[in-house]
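Heads up, the chain below is alone and in the form predicted on its own; it's given as structure tokens.
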Amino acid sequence: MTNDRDTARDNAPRDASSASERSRSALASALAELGLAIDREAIQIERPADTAHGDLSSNVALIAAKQLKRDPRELAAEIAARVKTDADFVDRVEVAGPGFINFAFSRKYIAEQVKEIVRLGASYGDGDLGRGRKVQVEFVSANPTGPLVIVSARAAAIGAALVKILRKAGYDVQAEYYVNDAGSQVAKLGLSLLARFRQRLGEDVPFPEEGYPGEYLVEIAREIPEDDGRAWLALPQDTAVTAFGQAALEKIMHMIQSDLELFGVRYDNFFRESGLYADNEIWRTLDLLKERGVVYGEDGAQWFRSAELGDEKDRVLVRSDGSPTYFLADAAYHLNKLRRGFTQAIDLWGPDHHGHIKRMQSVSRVLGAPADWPEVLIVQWVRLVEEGKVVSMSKRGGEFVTLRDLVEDVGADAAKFFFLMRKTSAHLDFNLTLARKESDENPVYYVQYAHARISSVVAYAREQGVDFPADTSCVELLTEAEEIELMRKLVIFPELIRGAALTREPHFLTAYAQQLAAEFHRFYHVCRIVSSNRRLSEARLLLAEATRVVLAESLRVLGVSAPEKM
């Protein structure tokens, strides 16, 4: 199911003249003037570590100096001296540190951007980085053998945010969940539910040693109509196990989809592994690998020559009993993705799958994918911490903590924001005590409160007869330090979207949202928005509204609500 807001913005205007693009063009011209042949698209533009040095920065001199064996700071000075920019865009271009070239926006530029933000609304920051390229983000994809747990919840938050960020950056993105509904885990699931159903009937039967012991299967066993269950028990053992396995699978997938809906995470497609078997894609993929000379037989099994392609050892494709491995199924699934026309397949995997990356990249290349076509992001572990201690808060028998447990405890907004506050590859300690607080100490509450406060200010201003003016030239009246800093923080939003899309890191936006909220609160406490000076009141109201727009859009791409009242 596609988010209507995301679909609607497909026709929104893309800003091809963003600050980073203007800076990149100026640097490219300066480099050309010096006779340096550097691909324009390879020129990196980012936020400087110390914003006192400027608003945007480039390391192009550092990279070029290494190739030319030049002193990077001297080369940076030569490039900076030749940078030609509109005085209405930047005040100064300076060299900092070992050779960074920094751009400082002019006050006129940031004032004009305030008008643009109010004019464009939610489409401010939409970019053309993706140029409509078709990208798939596959995330969560937890085995349908139980409810979603905390690591899956973090993957859901990251994947959903990444989909929205990439769409805003101009990519054509599909969100997909891969349902592992084939293989040995479904048989184990069937055996487990069969045992629970027999126990429900009062039979004294042992539970399978390799079964799934969660309380959720006891609940599912209770929901099976007794006549249906007894009919399945009368079938031959293998058929009975399959029947119970399918019943459990459908119930658990319904549970997973329901929990994801509760979390506010939606997918465009649920792709079932069983479809690869039904359409014979598993064996056609094996045949294709054989044609390309990367399969050999040994000890009755069939192996992929992955060691020759960078993996630590060769991998089994088909076991000696003739059954395909998960690796072959994954290869067939990625070939299916490739044939669906995705120019990039981004997979979010758990930390226990790190060793699968090289083999999947190798087999994808053999199947015809470009280098690094399957891009794998590892979502690291999560610990729940309360009052400084690692805790469990399970309501399902004490064996694990579920996504639903967490949402019911702290709410979907807090859960998502907290999951997104650190790099995807970093371990996360989730502070339950802080996430439950409804105060400025809670970062998501702090950001949402800034949005609600602005909504309240706009309503109050209208009651006092002050509204957004038709003549927006009044923004030139914004000269206080707090006004300038707030404007500077607003206009880097498009660069943050671009950076988050390039690095696949939503955590940049949680940090930005908190910083923007802090700048607004400072502005609010120092600069009275509605005063006896009507034109100044209108200017400050425009600035407040621009802040609201950017806060709302920052929260939207993070999957967090932007309340008008709190």
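Please supply the corresponding structure for the form predicted together with the RNA (the preceding block corresponds to the form predicted on its own).
Only a single chain is listed, so you will not see partners or other molecules.
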């Protein structure tokens, strides 16, 4: 998946005061002094994996050495000698390894960041990457033919997290659910419910072969007022099926919405496919495609020339019986999105739909969309694993393990956190045994525990008369290795949000939350927060609070609660 559309060539502004920009500027001046013409944006700044290599690192000397045919270490030394930095920012610039130039933040700089976190609170890490651009994330959009199942639960967790991450990164985001309430499955649903209703009346009727056999339709049949149902049965067959289909649809959509609510996932909009028919948007979309010369008739059907646009073959838009395909409806839907002004539409689809990406992008392109619009993320399958063994997801009567079953089993927090631990495109083994555990083995509790522990310590400190000081200069007293490591972990949070937004990958945040919790526990174990040394106590309290702020914000974007007590 291309996810670099917001990188340098997109000219996304960066905070000039950010650490990487300050380092970039220092390197750019040094390079200019040496008469080396290197584009400022080509200077790569990265965060070394090993903290012994400093806080920021640049490989610019390695790149330049190649062009100049020079020894990289020698060149790096020349550049490093000319790098001018403020002692309030960096106190060490070193050459290491094959020719990296490493920057180590000064204690003062790191202390400033900690104060900044406490001052800003939840808005710490908010970025301007999106510059307020309108983007849409469409996710789940499961057909309203039954309750939400596990793969939809994963999509719900990922979509909701993505929405929050993108908002934090400065995008104007809309969360949308596309309701397929117009296709042939509504007729199947109608036939199924009609049969269930007649069965409820005691009639011995067979269940339709193509129907939805789930138990939920038996329950829905029971909920229909008997007089209504009988009246529908008296209608001509087609009309009766439609009536039952509509009734089933509304009940099921209601069920889906309450499942999503139970899971803590909110949408800004539920977009109904049927609206595209009511307003004739389907046919106007077809007309537009015809105008653009990409439609032809064959065998009585209307075809889209997708093969010429990168798809495997041409696709049917209108069947020979005159009815539109799902593909045409989807094209109309995406045209509708485009007209709503989204600079990017991010669609989360199941892996069984990956073959549709090319045709959806090419038809959108013809309708005026930019390249890679929509951007489709494939949410890979989930397997449930219990006691080391794969659990069958299907239950008796053609039902599947639902989102509701999962939430009732392990809780919404654990479910979401586990779904977000892997990258979206990777298969996920959901360890039910581990997710159920309320102990240290469970990563969700590990992170939440750190948050609760800090909340408790802050309360204890206040009881002891230690509170956040007005004069925060005491933070510079924090010099223990565990304190420094914790602070270093805290200050990368804004970059982490930016990275997760760019790559559309929430799993960076679950990993980060675990690492931050671990750094805090280490710090807590070694450094007593409330002690007889008042200034030091205040400093450590500020550090604990900064950690709490960042943990809470990480959990918030993941959709997981940050409890003060457990």
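Residue numbers count along the first chain shown, from 1. For clarity, a rigid core is taken as the largest C-alpha set superposing within 1.5 Å between two forms. None of these values were measured; they are calculated from a predicted model.
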Rigid parts compared between these two forms: L166 grouped with R107?
-> no
